[in-house]
Structures are given as structure tokens and as C-alpha cells.
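The data below hold one chain only, encoded as C-alpha cells and taken in the form predicted alone.
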Amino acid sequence: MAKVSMAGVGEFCHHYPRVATIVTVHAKGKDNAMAAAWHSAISINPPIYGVSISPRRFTLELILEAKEFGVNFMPTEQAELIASVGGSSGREGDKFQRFGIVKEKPLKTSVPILKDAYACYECRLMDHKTYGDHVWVVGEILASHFEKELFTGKQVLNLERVSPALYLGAELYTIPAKDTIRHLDRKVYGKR
């Protein structure tokens, strides 16, 4: 098959999917959320998490008031809610009460946890910075939250018991195809 080359990056959606997320902060004595693809690991100890935010959402203002802020990975049966938590502003009220949002309590910070999410991370802001038409949101991780029974021995997850949901971009989600699983050893293959 012949590849297109060009300048730029089109639609800019080849690097997905990705695993779409629900970024939740408390401040001004409101709960928002927001959803987010764009979003990395960044070091296991201590533990950091980034998030790339417009500067145009109010999650970005909350935050930087807050101070914190909560990743929340959820399940392929929460799309809608991911959609819905995208589509809309906190600007224009209160996305928890309009979309029948459950929260639990967190361990360390004021941030939502959701009820629905199969893991979240608490996260203390850390840095933010600007880099091109988003803010690169950075922060520690003090407490995490996951439900034991969808995650292997070492913490990996399950695809037998839940299905992450995957944004491939221009507003799609899908599944991962449980069956396609191929554990490949760095041992041996980089003996290779």
C-alpha cells in the first residue's frame, strides 16, 4: 500500500486511538469535568501524569485555581457520558446534576472521582505550560483508585472483564479486540 506524503498533518488523527478519559476538578465551589484523549504517563517515581488542555475550556481555569485535578479511565459503556462531558461548557452549568454524574469521595484532594470510572488518579498540579494551541497540564499522583477485580496480578488491565473506551478521532470511539492479545517478552525479542 503507497503512503501519502504531505506537509502538516491533516486531520491530525493518525496517532490515535487513544484512551479517552474524564479529567474532573473541584474549585469556586463547582465540580467540573471535561473529556480527554490527549493525556501520558510521565514518570513512575514519583509518580507524574500529564493532560493537554485548551486554554479555552473552563477545566483549564478550575484546575489552575484548584491546584489539582483527576484522570478518570472509563469503560467503552461510558462513551455517551464522554461525549456529552466533551460537547459541553461548565461555563453553562453544572455537567454532574445534567448528566447524572455519581461521584465518590477522594483520598487526598477535592476532585471528583467517578463512580463509573474503572481507575482515577488524584493528582497534585505540578506544572502547566504552553506548547503550541494547548496547555500541558503536569501533576504528581497521590492517590489512585481501581476496581481490583478488572485488573490482573500486576495491576494490568483486563480485557476479559472491561473494555476501555478508544477515541479514534473526528468524534468515533471503539473497542479493543479482546482476542488479539500478544504478550511479547522484551527478553527474548530484544535478543532478537
Ligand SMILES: Cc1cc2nc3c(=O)[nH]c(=O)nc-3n(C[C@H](O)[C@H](O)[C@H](O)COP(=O)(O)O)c2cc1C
Second form
Amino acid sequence: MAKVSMAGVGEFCHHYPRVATIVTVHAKGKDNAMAAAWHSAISINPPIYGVSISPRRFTLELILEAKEFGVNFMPTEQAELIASVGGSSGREGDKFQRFGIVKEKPLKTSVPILKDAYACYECRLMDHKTYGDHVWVVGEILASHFEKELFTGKQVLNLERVSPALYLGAELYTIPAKDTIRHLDRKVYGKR
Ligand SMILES: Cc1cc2nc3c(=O)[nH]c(=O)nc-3n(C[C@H](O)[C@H](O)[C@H](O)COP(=O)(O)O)c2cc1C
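So that was the form predicted alone. Now I'd like the form predicted in complex with the named molecule, please.
And the full complex, kicking off with our chain again.
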């Protein structure tokens, strides 16, 4: 199959699917939550995580104030919540109240931990830098929360028990097909 080649990126959807998360923050006496699909692990030791956030988001304003943020990893059953917090702004009102979001106690920060998340990181803001029209927000993971029974002994997500919400772009969500898992050991495959 021949590729279409073009200057630039068009609809910018070629890098999906991506795990859709909910980024949370507590500042100015308010909780807020937004959907974020542009995020990444950056370092293992110390553990550092990054999220790309537009300066138009109320969440960014609050993160810069609080100097901390949470990254909540959601099961596919919560895709509607992801679309809800990703389709409204905390400037218009309290999303926790409006969407009935239940939170749990954080360990090291004041960020809301979402009860329905299968895992969550509490991050302390280390750095932020503007790239183009987004700000790359970098945080040290001070604490993590996860549903132990949804992970294998190696802390791999058990797809028999939970499906992460994957965002496909264009307001579409999907799930990974669990019967397609393959174990390809890099030590073996690197020597082929
Ligand atoms: C699936 C999905 C993924 C999103 N990913 C991001 C993202 O990575 N970065 C970003 O700045 N906005 C992203 N958004 C948009 C924000 O979630 C949205 O603008 C939200 O309303 C911001 O809320 P706030 O103003 O309360 O911060 C995403 C939206 C959706 C639905």
C-alpha cells in the first residue's frame, strides 16, 4: 500500500490511539479535571511524568498555582466521563459536582484521586515549557495509587479484568483487543 505524503500533518490524528487520562488539580479552593491524551513517562528514577496542556485550559492555570497535578488512568466504562470533562471548562462551574465525580484521598499532595480510575499518579510540578501552542508540564511522581487486582505480578495491566480507555481522535474511543497480546522478549528479538 502506498503512503500519502504531505507537508505538515493535516488532521494530526496519525499518532492515535492513545490512552485517555483525566488530569486533576486542586487550587484556589477548587477541584478541577480535564481529559488529556497527550502525556508520557519521562524518567524512571526519579519517576517523572509529563502532560501537554494548552494555555487555554483552566487546568493549566490551576496547576501553575498549585504546583502539582494528578494523572488518572481510566477504564473504558469511564469514556463518557472523559468526554464530559474534556468537553467543558472548570471556568463554567464545578465539574466534580456536575458529573458526580467521586474522589479519594491523596497521599502526598492535594490533587483529587478519582475513585473510578484504575491507577493514578500524584505529581509535584518540576518544570513547564511552551512548545508551539501547548505547554509541556513536567512533574515528579510523589505517590501512585492502583487497583492491585487489575494488574499482574509484574504490574502489567490485566486486560482480562480491565480495558483502558483508548482515544482514537475525532471523538472516537476504543479498547485494546485482549486476545491479541504477544510476548516478544527484546533480548531474544534484539539478537535475531
Ligand atoms: C479525549 C480528549 C483528550 C484531550 N487531550 C488533551 C490534551 O492532551 N491536552 C490538552 O490541553 N487538552 C486536551 N483535551 C481538551 C481538554 O480536556 C478540554 O479543553 C477541557 O475542556 C479543558 O478543561 P478546563 O478548561 O477545565 O481545564 C482533550 C479532550 C478530550 C476529549
